[in-house]
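Below you'll find only one chain, the form predicted on its own, shown as structure tokens.
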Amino acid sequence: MRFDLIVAGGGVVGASLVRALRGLSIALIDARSSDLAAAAPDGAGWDARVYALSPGNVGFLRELKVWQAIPPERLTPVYGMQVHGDRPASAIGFDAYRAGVPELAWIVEDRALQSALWQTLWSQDGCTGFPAARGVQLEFDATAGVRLELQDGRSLESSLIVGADGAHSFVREAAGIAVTARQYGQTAVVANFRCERAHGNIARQWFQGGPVLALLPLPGERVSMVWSLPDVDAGRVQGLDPMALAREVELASAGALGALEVLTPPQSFALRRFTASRLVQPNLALVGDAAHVVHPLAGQGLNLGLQDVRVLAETLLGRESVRGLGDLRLLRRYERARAEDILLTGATMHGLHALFGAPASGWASLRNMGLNFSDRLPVLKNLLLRHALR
């Protein structure tokens, strides 16, 4: 079967891009069922992963006419941020109003995110699923471009591969593409909580000296929490009890949202930092977690990922007529324009982590003024939303 490009991972980032390549003929490829779809939140369940999209990603999202394929009670808008250091008084906030835009970010459960990508895609010409498929062998050739050989024995070949299919990606592994990693010794445990106090859409961060604690708003009263903690108090905190589990999460955040109730059962993942040592080669590009993953201390991997997809689609839908899909000069276009800011990001957010994880006391000192330093000067200030809001 042959097809103008192959998109391997069904995730946000894959099925943007595909969306975002309307008219071309496209092979997704998901290892996940064909019920994605109809897997839509229910009035009662809540995902205890969700993402907090910039405005700009959300503004491509509603250009490709998925923002609008979700609930709007599922979504929840941002009107500020509260950052906390690891000292009292310690603090820099950002204010929707004050930075003339309507909202800062929007929080979005990926269950609610993915179902509305996968319904769009289902009627969408052009594109064709392979659900509960898995590839086994890549191959590049000069005539055909790509060949991949799925685990059923179907053969597909285009003119360029993308590999969006995570971290562990088939599609940078079967072409040799290495990676600088390193890991964090950290784990995040995610879970969603009823709160006492009306949370007033407000995203609310605390540094402590090693582990980071978020609270994201959720509509109604509801929020859910990211706690970024070393491998073994991560267990322990995942093993507590729902009670033990709200209390010690009041305690962390210092009462800010009054008495929470476990809603759903915590869920945890391993963090680390990885960036693939090139994006591109001749009939094959990366995104997403296949070519970058991030801390998320500040909710930036889903955001990078989408703006590599904004980035590969304006690249390959504005290319020449005399240029194929797969052509290496076009395609470095595209690695080009991603380089800087990925790895600011990618350093941003390390070098974070590293200075708020410093016990020494002089780290702590400069860490702590840095942040009220910050929180005085409206110029710095948004120089940073410029680029979160992007």
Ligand SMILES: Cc1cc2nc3c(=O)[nH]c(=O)nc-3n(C[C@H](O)[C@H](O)[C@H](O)COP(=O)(O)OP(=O)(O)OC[C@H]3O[C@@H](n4cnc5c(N)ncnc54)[C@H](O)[C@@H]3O)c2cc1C
Second form
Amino acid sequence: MRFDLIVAGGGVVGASLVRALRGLSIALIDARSSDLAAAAPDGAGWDARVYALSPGNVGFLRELKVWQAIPPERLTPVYGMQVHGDRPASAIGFDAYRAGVPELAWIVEDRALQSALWQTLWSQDGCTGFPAARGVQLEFDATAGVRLELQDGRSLESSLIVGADGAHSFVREAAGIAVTARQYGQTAVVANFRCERAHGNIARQWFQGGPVLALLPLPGERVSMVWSLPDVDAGRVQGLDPMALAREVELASAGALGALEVLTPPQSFALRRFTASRLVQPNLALVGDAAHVVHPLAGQGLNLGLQDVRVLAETLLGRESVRGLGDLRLLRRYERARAEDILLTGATMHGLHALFGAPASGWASLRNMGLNFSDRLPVLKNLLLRHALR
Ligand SMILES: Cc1cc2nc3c(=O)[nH]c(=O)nc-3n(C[C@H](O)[C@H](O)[C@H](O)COP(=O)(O)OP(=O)(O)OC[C@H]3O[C@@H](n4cnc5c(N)ncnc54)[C@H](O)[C@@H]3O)c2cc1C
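Alt. form predicted in complex with the named molecule, vs. the form predicted on its own above:
To see the whole picture, the full complex is given below, headed by that same chain.
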């Protein structure tokens, strides 16, 4: 079976790319079953995996007609952000009204977004879906371009394969692309809570000298927690009974939202950072977590992945008629356009993690002074905001 391109991985990043490339003949393979399209969370259940997405990426998902397919009652606009240091009164705040924008971000559940993407994908003109499929062998040759063999023996050919298959990418590994990984020794524990006090559509975060706690607003009186903790503490926190967990989070958040009640059992995700040594080679491109993984302390991973998709789709659709999709010179334009953002975001997340994890008291004063200082500098705040709104 021959296609213009193969997209390996139908997570939010891969599925968005397929939608953005309507008009091309695409093979989309994903290890999960297509039943996922029907797995949108219902009224009662709230997904503990949520994303804070930038207005720029939400605009992109609107252009793809994906955002409109998510029930509005499952979406939460963020009007303010409060980031607290690990000393009392050290904080920085952002406000949509003062920044002159309708909202600073949107919070969306993973399953709601994934289901909206998948609902129409399998019937998209030109898209042939291979759900519950995995690649087992990947070959490159000058005539065929790429040949991908699936575990059931089917063989797919194309000029380009895009690896959107997440942090443990088969495509990246089969192509021999190395990653420089760094373990944080931290695990993110996520859970949803009902809160006694109104969250006011404000995303709140506390740096705690290593651990980082975030409470993101969900519709109504609900918040979603992402707590990045040293591995041993994460194991302990995950093992707490619901009452004890709620009390511990109340304490860590200085009671900002009053009494909390656990709504979803905690889940955990091991944290690490890496960037692939290259994003492209002839007939191949990497996007999303297959290309880079960052610490989730500022919720930038999927935002970076969607920006990859925006740039790659624009590059492929805007190619000169003489260039094939797998042409290395074309793919290098994508790699060059993404290099700075990926490096900067990864390094910033890592730097913040290192700065707020440093135990020495001198560092503690400096980082907390830095927060207060930045809070009083409108120019710096605007720069930070401009980056976050893209
Ligand atoms: C706790 C936590 C909180 C986060 N919060 C945020 C946030 O607020 N905002 C944000 O922007 N980012 C956030 N992130 C980062 C975000 O989750 C990831 O960056 C994003 O999910 C990556 O999407 P992806 O589509 O690239 O990869 P994935 O979501 O991993 O999708 C990969 C897809 O490929 C498929 N697949 C894998 N292997 C194969 C194979 N061999 N063959 C076929 N298919 C395969 C999988 O089934 C899956 O569908 C957070 C991360 C964590 C851990």
